[in-house]
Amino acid sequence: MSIRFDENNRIFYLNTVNSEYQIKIDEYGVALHTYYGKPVGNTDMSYLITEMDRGFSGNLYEARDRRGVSPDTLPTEYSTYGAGDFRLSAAGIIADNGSRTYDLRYVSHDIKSGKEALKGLPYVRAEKDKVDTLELKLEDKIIGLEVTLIYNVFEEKDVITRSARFANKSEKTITLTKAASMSIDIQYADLDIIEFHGRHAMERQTERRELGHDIHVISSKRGTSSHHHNPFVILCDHNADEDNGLCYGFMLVYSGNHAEEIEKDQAGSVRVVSGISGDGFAWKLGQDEDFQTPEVILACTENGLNELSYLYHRIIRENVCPAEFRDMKRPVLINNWEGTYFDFDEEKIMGIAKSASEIGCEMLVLDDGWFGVRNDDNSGLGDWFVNIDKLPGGIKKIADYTNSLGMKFGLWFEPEMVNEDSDLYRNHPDWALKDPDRKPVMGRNQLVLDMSRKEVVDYLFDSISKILDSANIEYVKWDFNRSLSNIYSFAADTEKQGEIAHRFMLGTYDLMQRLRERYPKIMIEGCSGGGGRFDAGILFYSPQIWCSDNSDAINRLKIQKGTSYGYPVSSMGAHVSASPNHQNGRVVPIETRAIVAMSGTFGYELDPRKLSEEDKATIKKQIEEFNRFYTLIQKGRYYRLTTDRQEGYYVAWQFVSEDKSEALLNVVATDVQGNPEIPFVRLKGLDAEAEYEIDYVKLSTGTTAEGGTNNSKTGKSFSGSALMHGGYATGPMFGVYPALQIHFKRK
């Protein structure tokens, strides 16, 4: 097995192919984290723990004569509060008598093959992988609290998942005010942190800094994982780059309030705590009741950031996303939103469908505005019935017509929201989250439904099912367009209000799961004003998420790069939109827009009826090209090729097939220069001994200077070693955001 327990030394060894994780139970029953990194031959790494009496760091009562043994300095596997550890705590506990202290000691463990599902939560599926599980049971006997730490080892995929289950074994109530999924202490850690901040329309911007002696918190209390702070963090060596250096990744599989807390302590150790945010959280546990936390996906490599990304890409593609769509060719779609907004009728949508079919689109998605009384964003949400003034033939007529053109049909929903101006709100005002006797905070002039209530979830399931049953709908775009505030449920008692934010998320997951089970062939694309809920929790139900409402190709370079550190290209919704761009007014050539959007699920966000004949012909060719390289892009290994410094001038990235038989190089100039330096990259992941020939080149207008050196010609050949070590020079790039795409094929 990949998990072994040394009974004599009380050490747990968790081994993947390229990593080792060690836990030691000390003589006092404290679970210590002693190592996570490259395999070390099952050496007991607790030798690195040095006893030292540090001032104002107290001692366990049993170790009161050993002043070097302190909860404040020991590297623990799940940190406590009130029992001498003054660093970040993994949980917050209020016992029935008001005490907040908890002190967890080892009770027992269970090692078994396989992996169990997490009831009501998304998780990393075992699928066909060999997975072993360790359940490590800790207990505070004084208050009757039991905490089971759950480890799942995906041996071949170099990934470990962690979660925690709390159980009340006393006759008295215990309140959880914080319940993290994991904590880990990394000794002698001189590390950088990489996080992914942002805002609406500029999500997952990469920020890297050196960890100081402080407490660093990446969190969301918006009721969603948010545009602002993604629930994924990387710790790495100062000198780590894309190809070298120790890197740790921690990704929470959850879509609601979250917190990733990092503290570098007085002795130079780094503690990472990840899980549901404790801000506003309070969960009552009665006798024999339990609480399960979400999972965290851990990965570790000494081979740099590209390798770390690969580990996450693979596990998400193959073990998180729904199996039904893993190998399905996803259609190139056209969405009418930026083409029409709310201003459409049956004739207009059918005209868009006809025009889209002529340029090769494979699916039409009807976006917001088809339901209730919905002519702008001030009314209608919650009324999931067809607006017959706009669509007198209903959804079926549009879907049937689209199918007759050889295209699939998809439809937009925003299930968790309601407008005050809607039949649903007028009939059930108490179904919205809001405080009693207080005017609610509005967002986009809409309120949020109380998804913690079963009757609300049942209503949504029934009303959405009626629409899905009415026509041949093969895709659902699931949107979520505001943050949660006034988080109060009229169906919950006073002492339960601290549970509502998490119960809201459980209700959303329940609705998604029920719809997935009833309509297994309907693909869901997640969306939250673009990338506001871009996380592994949503990807459990949906194989892709609209990456950002910002479809500008140049802004998307940073958005998609930041996303790529943890999430695969196959999960990134990316479209070619109109130019000038609707978000920032930038003009970008259609070839460049396509090259950027191809590094995603690919589609179009415009009105094809307004295109020139030249653009229509170009789009038709783009779709053919994307389909030619579909498998390489969606399943190939992704590499970032340029540094932040280089990307002030040009951005480059690459896909390589699993068997290394082909590669696709992409280069976009972000700031053309007079008398320029030549864009230059070293390709990665090729077969060094093989010969590669260029068999396809896509150039946007003016990419290379007339008469300048140009390696980008079909028929030219290079050794894999030359391309990786000698590198590749594109030739000078001129014009408006010029771009280049080259396909290399092994001879």
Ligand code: GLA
Second form
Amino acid sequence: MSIRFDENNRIFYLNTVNSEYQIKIDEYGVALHTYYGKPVGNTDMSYLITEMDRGFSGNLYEARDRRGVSPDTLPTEYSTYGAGDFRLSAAGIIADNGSRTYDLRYVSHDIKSGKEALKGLPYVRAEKDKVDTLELKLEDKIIGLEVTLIYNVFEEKDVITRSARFANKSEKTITLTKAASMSIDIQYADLDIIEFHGRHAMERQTERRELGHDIHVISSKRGTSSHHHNPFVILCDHNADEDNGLCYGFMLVYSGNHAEEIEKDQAGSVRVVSGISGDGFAWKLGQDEDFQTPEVILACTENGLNELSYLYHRIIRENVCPAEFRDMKRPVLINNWEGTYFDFDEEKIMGIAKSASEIGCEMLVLDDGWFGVRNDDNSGLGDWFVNIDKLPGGIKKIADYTNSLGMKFGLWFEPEMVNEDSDLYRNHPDWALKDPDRKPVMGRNQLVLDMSRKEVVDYLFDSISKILDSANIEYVKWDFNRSLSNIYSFAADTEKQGEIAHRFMLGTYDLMQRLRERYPKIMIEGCSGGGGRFDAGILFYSPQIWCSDNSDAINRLKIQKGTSYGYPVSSMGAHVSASPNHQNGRVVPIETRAIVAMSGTFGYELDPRKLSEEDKATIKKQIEEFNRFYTLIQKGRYYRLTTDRQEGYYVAWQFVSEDKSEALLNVVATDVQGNPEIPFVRLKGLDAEAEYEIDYVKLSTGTTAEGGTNNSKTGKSFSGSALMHGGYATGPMFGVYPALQIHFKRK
Ligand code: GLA
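Which structure goes with the form predicted together with ligand GLA, now that we have seen the form predicted on its own?
Expanding to the full complex; the earlier chain stays at the top.
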């Protein structure tokens, strides 16, 4: 059992192979957080708590003679409000008499093996792993509020998940205005924070800074996890780098409004509170009703950022994403969006299918514009029936034709949206979220459907199923192209309006789950204007998410790197698009575009009919090469190799197979120079004793990487220790965004 309770000292020990987590119930029944870090052999770490009377830090009534014991300074496991702790609260509670105070004390606990599914929410699946669960029941006796803290220990995977369940055990109503999934206090914490902010077409940019004595909030109230603030945060030592240093990760498994709040307190402790955002949130709990929060995935390592990323990659790939697609070879797809936008008909799409099949693509995805009256982005959303004017033979004709060429077929949907100019909206104007007394805020000229209503979810399930039943569709791209505003449901009572944003997510998850159950073989690729809903919640239903609407390979280096801190390469949708790039006009060689897209799910997003013969031949080869390295890239260990300073000139990253028998090194020069600095990296994760031979070298056209070093040659061999400790120099890289890809094979 990975969870142990020491009854005499009332301490819970949660043990994974390389981490240990401790909770101590003190003499007043408060659940204290006493440790999270490298295993300490179940030594009671509460000796680190200092009793000290700090001014203006009050005491529990029963501890009034012990002024050093204050809720304001003790490290707690789930923080309270109004009961002496002035730091961030984990919940917001309004009792029936209007009181906001809640004070949680230990009632009981249950330790069991296994893990239960979270009903209606995505979660980390136990799968075949040995998982143990601690349910720690805390209570505010005065208002009859029970809060059960749930911990699942994935012993072998070095990960702990946490969530909270609120239950009203009184006869009166309790209102939740905030219900975090977790809070934690890290004492003596001199830490940096790394977060992943961004914007549409520039998602998950990495920002690292020192935590000061303030409250730092990463949050979204867009109704999505957002392009702007990803619900994943890392805290680490100031000197932590890829290979060394204490790092903590907190990742919310949720796709809607969220907040990760971090406060460094007067004594230098850091509190992290993570969960659904309290903005606009109000949830009424009647007698015996409960509320289950989403889950947070926690990981901790002293071995630096690479190890932390690895822990998240593994748990997401193996325990979050649907099992059906884990080991399946995902098809190299071609998507027509950037190739045609809305300007297509049957003949054009079939022409694209034909030439895509000739260059080796394995699946055609028909993007936006095939349904309703949709010739631009102002109309048609919600009308999930085929536009016969454009596609007289329906989806079936195109799917059959695509299949006859040996390719799979996939289709785009944007289920949760509706245009005012659609039959659906004309028939059901109250199915959209909007304030009854205001003109709605528009986004891309569309409104958002009220997914809190069962009839809306049923309509979508039926109409989407009808299309999916009409042809051999093996993939769905599930888009979401605006933020939520005017969150108001015509079907809910006044006092329930604060529940709608979360009920919206529950409705979306319900639709995804129902479609997954009915079509277990159809792979969903998540999308929200690119990566606006790139989170572990969506990954529970879809193993891959379109990473960004920005397909420029050079911008993608930063987007994919930022994404890689928390999410595996196998989840990142990445395509080769036309050059000059449609988002920023940059010209990048086709090999460089492919080397970058290969560090993702790989595919093409262009009109293959317009390709030169030379590019067609190149692409054919690229697909063969990607397929050759598929397992290494998708399942190998991923290493970021370059520092911020190096990345002013070049970016390098690497994959190593689990058995260390092969590695793939990728280098892209982002700023070529006269008399240049030579790209140099130390490879990682190899077998130090082994000899590795280069058996494949790819250089982008026009690139030279020879000159002085001449290392990038097939047949050259190096010892693992030389590559890891001495390093590897590419030689000078000249040309336009030159790129290099090298495969090392153990001899
Ligand atoms: C979003 C997606 C794109 C494309 C368009 C279609 O922006 O991210 O890939 O599907 O919608 O409207």
